[in-house]
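First comes one chain, alone, set out as structure tokens in the form predicted alone.
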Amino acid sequence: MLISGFSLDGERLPSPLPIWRATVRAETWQVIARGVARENGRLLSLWASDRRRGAAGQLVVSAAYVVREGLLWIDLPLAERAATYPDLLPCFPAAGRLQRAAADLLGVVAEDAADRRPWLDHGAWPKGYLPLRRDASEKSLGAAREVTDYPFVRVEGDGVHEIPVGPVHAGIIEPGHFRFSVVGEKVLRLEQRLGYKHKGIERRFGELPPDEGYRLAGRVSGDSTVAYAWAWCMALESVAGCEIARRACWLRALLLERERVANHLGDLGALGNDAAFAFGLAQFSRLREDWLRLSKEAFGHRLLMDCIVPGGVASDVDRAVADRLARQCDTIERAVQVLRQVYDEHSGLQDRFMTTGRVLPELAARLGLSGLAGRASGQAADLRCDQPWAPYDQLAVNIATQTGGDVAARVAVRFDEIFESLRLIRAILSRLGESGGAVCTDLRLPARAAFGAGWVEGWRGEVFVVLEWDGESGAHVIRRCHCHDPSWQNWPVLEHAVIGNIVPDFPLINKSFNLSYAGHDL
């Protein structure tokens, strides 16, 4: 693969993705980050593995950019005593946070990082405990350090003041802590603090049976759970050398586009509901509890955990069932209709909507803003169209993108892919008619050491999960799962967006980004 005019050798795993892997040195490591942003790449992760196995192994840091022609996973081998990698910061915004929870996991730092605050670490571990390590277990019943304050970046001025938020909200809302310097109303400055949801799940992972992970995966974060599950079932399937059946395919997209679509519903009306438009809410929670309802009849979840299991899916869908699926489309999409011109056309929501927490396309691309919320700032990526993977590849999806970057188009841009994933769907559903055979395959893993990827697109964004599998001297284990949720790319975008506007619209602008708190604080 070229990079900038550097030939870099790997490996590509098998994957019905374009997916690369290579192992490089440092000073590679830096000439491949300088290339992928001078040819506007992206970073999609950051993590580090322990890949110690007695006098053997090392630990590892690695990097996922997304390129022209796919996905490039790349890893770094660290000296043992010093443990640090060059800094991806200076070419990768988003690489910031992702290099404090390595950091966090697996004590690996970045050098000349000039942020170096515990990001997961909230004080509450024990003293040189790093949950990742193959020591871990060790150190895991120490005693817990005293909790300090976090430091969080001081605005000062006249007339400047904090106004603290969190970490526990009123209602059900996830834990996060946001601290607001403020002018009267006007925002100076948000400085978040995550983390708080932090579960050890992806030291779980380890402790599973590999034909197990997927249910793990289908909880990281239960809106996206069908992302996840596809996402960790790729990457165990690209161990396993395996294609899926062309009918489990075709499932697993159909559920997918119900994902994004219930999703979509739910944040409509909320967004309505925060600009004091109850009958916005009141309406789409109508039309998203009966999407749920016949997601409970066909497929027997409500939110469809479950549904997808390695090599496959777990049940198939009959004529009877399929017709009802696609009446439903057409129902939705008459209601849908009918509500986009009633928030199109009522000031009160558009005096709200337009121009608050506006982030424009020059600022988004510098970030690093991707998903949902980059498309509606005009960072035309999604992976259905750019890299197509089956059956995506047959179905020609049409990209929903804005450039207002405001929550106008952040609206503007779900209602554009309700009427999308509503085509998609029917489509689906017609060849699903065509298509028939078997909807799961047995996986044989290898007796020797593999790596597998997955990477989605989830109605948030890129869903991407790494496996590093053990089938050594009858290990038959997963020595490590990453997975990356799109919120770490886009959380710290949304200290942007807010900046100008008053401290009441910040409800507003948070749900238009409506990004996750369980995916991220894994």
Contents of the next structure:
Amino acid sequence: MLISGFSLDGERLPSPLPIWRATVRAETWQVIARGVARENGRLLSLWASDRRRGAAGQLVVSAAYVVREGLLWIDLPLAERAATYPDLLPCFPAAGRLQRAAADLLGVVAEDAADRRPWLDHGAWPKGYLPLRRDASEKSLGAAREVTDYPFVRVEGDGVHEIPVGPVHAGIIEPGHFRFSVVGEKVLRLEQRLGYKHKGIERRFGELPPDEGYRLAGRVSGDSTVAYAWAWCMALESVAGCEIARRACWLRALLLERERVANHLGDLGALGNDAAFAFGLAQFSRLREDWLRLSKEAFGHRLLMDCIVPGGVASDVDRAVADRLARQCDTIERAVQVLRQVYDEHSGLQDRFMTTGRVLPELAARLGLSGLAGRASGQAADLRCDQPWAPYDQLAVNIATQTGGDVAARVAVRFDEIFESLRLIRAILSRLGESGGAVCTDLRLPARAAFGAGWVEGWRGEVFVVLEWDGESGAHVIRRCHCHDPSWQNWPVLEHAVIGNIVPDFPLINKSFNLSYAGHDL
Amino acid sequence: MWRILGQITGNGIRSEAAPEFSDELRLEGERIQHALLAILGQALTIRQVDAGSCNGCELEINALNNPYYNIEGLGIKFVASPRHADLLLVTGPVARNMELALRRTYDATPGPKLVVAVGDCGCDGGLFGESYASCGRVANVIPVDVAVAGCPPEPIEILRGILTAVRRCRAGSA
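Form predicted alone done, so how does the form predicted in complex with the partner chain look?
Everything in the complex follows now, all chains and molecules, and the chain you saw is the first one.
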């Protein structure tokens, strides 16, 4: 097959999005990385797996690239003894932490990587324990090491001091550590340490029955439960080679757009609040609550957890409920229009928003900023537009972009996306009225090994899930599941966004990205 | 400014007239406020600690601050340090990487040191269970007074859990 100018030996996965998988050797691994980088492709994810089975099989490191034609999943089998592979960091800055995580979980190491500090391993599990290896045993787990000090990069100089923040934060926020090096109140450098929430999700997938996995996927990052459940189910359906009912596609998109609106409403309120405009929080949090309550009535869950299931969706929407959902779009739209005007005209608020936490398009492109934050920095990528899978192929989604790259731009993208999602929801509801039929199809998982992948544009950015299925000789298990959150790409960029800003603006900048700790730490 | 004032007044009226559940919640809310004052006789301060949740519980705890639940109006306030807190509201299965931070937060909290574990994960480890990376339920790491089930529990259930812990504390000291 010929993808993005590369002639590769591989297969196209049965998936609603164009996804190819190919196995390569170390030289090709590097050639592809350089080629994708040259053609302005992006590194979506990097992970490793243990495909050993007795004497057969190997440790494998994999990379997923976004290219013009779709997604390219590259496997590189590793030699057992060395378990090293060529470093992707020179081509893709986002690779750094992904490679460090792969080293912690499977002991595969990027050759020549300069930064070999552990990332997810904080010293709470025994030294040398590699949780995703087949031979990892839990026997020695009682003997936890002393939690290790993390060697942060020190900034030296006259008047420089450090401010350590976290892991427990002063608010209702997820845990993580931020180390600021400051002069006066100006930030010279921010270094993050994440991984506090690592709770072994990827291994857990292999321990749960395959039909339970979607529930765990829906709890990788609770604010993106729909995006994860859809991506996970898409991956399982791709393993089974099954297509889902048309009506189920419409309902999945309805759920995904409702999740997007819910999160944007919450963020816009919180962003007002972080700029000392409590009015914004009161207004938007009320709208969000109205939105969640109708979600509960219509779908049975305020955050829409477990509404997407393998093969389709858990429940249908009847005419009466559809009418209420459409009417709510009108109400919310009117309210958000008023609030946008208030935000735009409020000079104190705009003063805090504009030029704060700026990532200019050139830097965003170089660092691989993605998703919502990427679109606010001129990176015009939205899977719903670039690879419109069903039902987005019939919705003609308008992408929202800004070039300012500051808090104001990320606020503007959220406003624009709310209006676009409300339009999409009304369009979906009108199409639902025209069609009937089943909303869930039975999945038949194959009695052989198979690969599957799911790729969905969640509210924060692209959510990506890969599955390795084992159906051979009576087995019926997921051998490997890897979930990728767009926060992996964007956390390191936040470190750049803060440089030169004042410490009190950090909460505002951080909120404007609103990245997931849970989705990153897994 | 006129637009803001207009929006505030317009909104206030709408909130009063809110249908169905908001009336019910208002009654529930008033009961909670009276009970809280009767039992504690003062405001309650809470430190929230996310020990490894999926962040779903945080969304619902945040919702307690919206005008419908108006938790500050009930005399309950989220504070920025465990040293200012009467009660710890802990979510998640406790990730092993958070175990030490959670213990230290607990140690830094003065009496009565109430602990409410929020969510199915906090109650029993939830879908994540116990593993090389997860200690499971909150009670495996620090003493828990009340555990609120649900994935995530709805805001009003979290509020009920908080109140139950306060009531138990009173019963214990009497």
